[in-house]
Amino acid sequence: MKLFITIGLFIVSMSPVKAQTVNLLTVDQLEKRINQGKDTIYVVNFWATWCAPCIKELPHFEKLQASYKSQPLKVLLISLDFKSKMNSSVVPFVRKKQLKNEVFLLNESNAQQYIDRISKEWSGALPATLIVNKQKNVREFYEKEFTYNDLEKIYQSVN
């Protein structure tokens, strides 16, 4: 009997764990999602695998979502890596860092157009974060690296 239990546990431990996926997302799809979540606060972080400040702040976005999981908060991580780097760089990076938030790769070809649509204040530099609370008509944009405390204060101020 112990042998069957041991074999069963071995088989279960060998089952593939559901790995985090990365999907393509356009600005239209992002805006539609934000508009549908009327009571949800969206924290949308724009980052890239080659951006050291972006990588440094990613754990703060993970912690924010985990800390406020019972509240209507949705953290979305949107990579600005080239689409050709999705499978070779972005997906392995996301899995290695074990990111829990939803991760997307921006599927846009004209950088200036999507930058202007996200925020007229955005120079295009990374990291960048968009915070939206439709209920309170708040749309704030930050072109900076966040500490956890700064990120939490801003989230609380729009909540």
Second form
Amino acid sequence: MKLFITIGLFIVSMSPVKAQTVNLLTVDQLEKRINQGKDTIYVVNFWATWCAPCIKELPHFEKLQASYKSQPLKVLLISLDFKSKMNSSVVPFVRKKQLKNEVFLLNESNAQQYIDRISKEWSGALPATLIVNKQKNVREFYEKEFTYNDLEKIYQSVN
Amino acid sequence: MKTLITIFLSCLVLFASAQTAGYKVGDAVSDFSLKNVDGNKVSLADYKDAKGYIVVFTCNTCPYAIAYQDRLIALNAKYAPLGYPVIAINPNDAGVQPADSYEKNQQRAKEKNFKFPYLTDPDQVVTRQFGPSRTPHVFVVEKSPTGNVVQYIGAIDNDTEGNNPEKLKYVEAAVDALSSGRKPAVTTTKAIGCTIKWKKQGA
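Go ahead and give the structure of the form predicted in complex with the partner chain, now that the form predicted alone is out.
Below: every chain and molecule of the assembly, starting with the one above.
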């Protein structure tokens, strides 16, 4: 049975016409994903379709993942759009931009809790990026817009 | 000599990174004089009868800031008569974000019929002093014998989308407390918003 599931998952993951989907994700699920995922370094970008500097830097996150796809690096894009905008804004945006990274919409409502849980350093301004190297126990947070060079340097510095 | 240069450079770096430090709750606020959309300068001291101020950093370009502007109008309508006027400041550099220019502020204030000042901070000096990290970002300031003291920093409420009937209205709660001679129970909150568009170095 387990084998079938594995094969099934394998086929799904290999499917060339995979339409990009956006799933909801809580902070608990994000932490679990980071802790139990097979990758070592997680670059988690917090963005929104209404945030111009976020949209400007999204290609850098796409490029980072594509450039280091053989490395144990996972880029996750987490939208802070309203949940009510999932089908009207977020999904059409992700498809139009043909984002290859995994995209989620944050499934939390209490900003006083979730902002601090992601990082005490985060004031709530977007864009913001969390970088974790779980082997080295490194967890860095940046409330800023990246150039590709800055992003790559930071990735290399935690590597 | 080399050491001196290093020290000097470190100071510059410190200065540059200190731009978002800003006021904390309990700090006294320096008065300022910034140009309003009507061309007149506005200072805190102009409000002789004020008991305090709802200073808010907002702009013309951030959808979250815009989503809250009707609530700023309502806050001013409710609290200006009680001695706590709204004073809005656009913190963004018009070089980086052209739609946050003085002219666009004038346009926005007219469209929304702001009854409160909407100030421009062209050199971002006041913005640096307050140290908002995003728009919208509110500082509730209380006038006291020892000066204008920050009593609350943060969000307007916890319901940006505006559809939660049980929302927590942080600014209202803070001003209500001050108005009845108490300290606000919640003095700082966080919220999602847009980054401040700082002037590019050397621009």
